[in-house]
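Only one chain is shown below, in structure tokens, and it's the form predicted together with this ligand.
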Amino acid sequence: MTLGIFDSGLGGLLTAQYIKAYAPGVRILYYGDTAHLPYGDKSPQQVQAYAQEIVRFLLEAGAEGIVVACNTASAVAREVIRTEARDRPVWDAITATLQQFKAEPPAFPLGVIGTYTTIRSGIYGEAIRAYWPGAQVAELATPLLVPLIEEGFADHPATHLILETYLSAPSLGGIASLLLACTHYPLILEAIERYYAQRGQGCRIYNSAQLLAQAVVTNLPAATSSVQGEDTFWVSDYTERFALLAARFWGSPILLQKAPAFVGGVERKW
């Protein structure tokens, strides 16, 4: 099966990696919207406009299903994406997380960290409380983490300080589980685990990229066995830095190809 995976940038390559690890027979068409990142502080309408065009592009390129690796796009554009994908399967981070949680419920109170737009949407709390009424879910925007991770500061004192500032927020006090609701956060998983270990606070950490990949492979059509064609990785803007970031998230260098950048229905000519 050929899966179209998209993200605001290159963090979604982690999700793509997990999918490849679980289902090596899948072919990946990846689109990183590097011309427009970050999505995390954009309006829902703007993210929806980008997502719609990207899904159209990926389907035209041969995607048989769409994986929305970006939590922000999952939070505010899932309906638009489903409509655009018509009869093709769509996996988004919110639906996938809920599906995995239904199979193995998290301990509450649950903390959720992500971008401004993801957290402002309130979607995780809403979806979880719709299934477990009264469940305690504390959602906190942690916008400084993405730039730190992209700077390669996974184990830097600055990251530990910022993490401490965020994770010690009163709203996250006493949580029993924490959901990392952003493509990038798996890269600081160890730092987050260390934060709780040092305080002797038992807190189970959930990685939404992994939950999404698990949901994808669980629901793949049975015929998904052989790869037809190469994996392809597009970005809507190319710089050397994006190439470095791609290597960091994928784990080894990959060839990034320049794709069209879309502006709310209009293809931008470069």
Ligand code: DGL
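Please supply the corresponding structure for the form predicted on its own (the preceding block corresponds to the form predicted together with this ligand).
Partners and other molecules have been left off, which leaves just the chain.
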């Protein structure tokens, strides 16, 4: 099957990598909206507009299903994406995580870290409390992490300092588990685990990128086309730095392409 996967930048390549590891026969069409990252500080209406245009692009390119590898877009643009995708299957980070929690409840109190827009939506806390009334959920916006990760600073002292500042916030004190509600955050998973280990605090970490990939491969329908091809990776803004960073997310060098300005005779809005 050919899957269209998109994110606000290159973090969604981690989800694509997990999917490829679980289902090597899947063809990946990836779109990183590097011209507009991060989505976390954009209005819901702006994110919806970006998502709609990207889904249209991926479908025109041959995607048979859409994977929303972005918690922010999952939080505020799911209905727009499903409408644009019409009869194609759509998987999003939030639905995948909540389905996993229903199958295997997390330990509470649960901490949730993500972008401003994801946290402001309150979608995780509301959904979890609807299923487990009275569940303790602490949601904290951690907006500086995505720009640092996209800058290639995942293992930089500045990132470690900011991460420690966020994780030591009073609202996250005493949590038993932590949800990384951003598909960029697995790149700093080791630093997060080290933070809790150094303090002797047992805390289970949930990786939303991996949970999304598992949901995709578990529910892959039969392919609607026998035509296959190479994995393709587009970005809305290309730089050599993005190309180097993409190799780090994917785990090996890949050919990163600037998305065409015109597709099917229609000019892209960016």
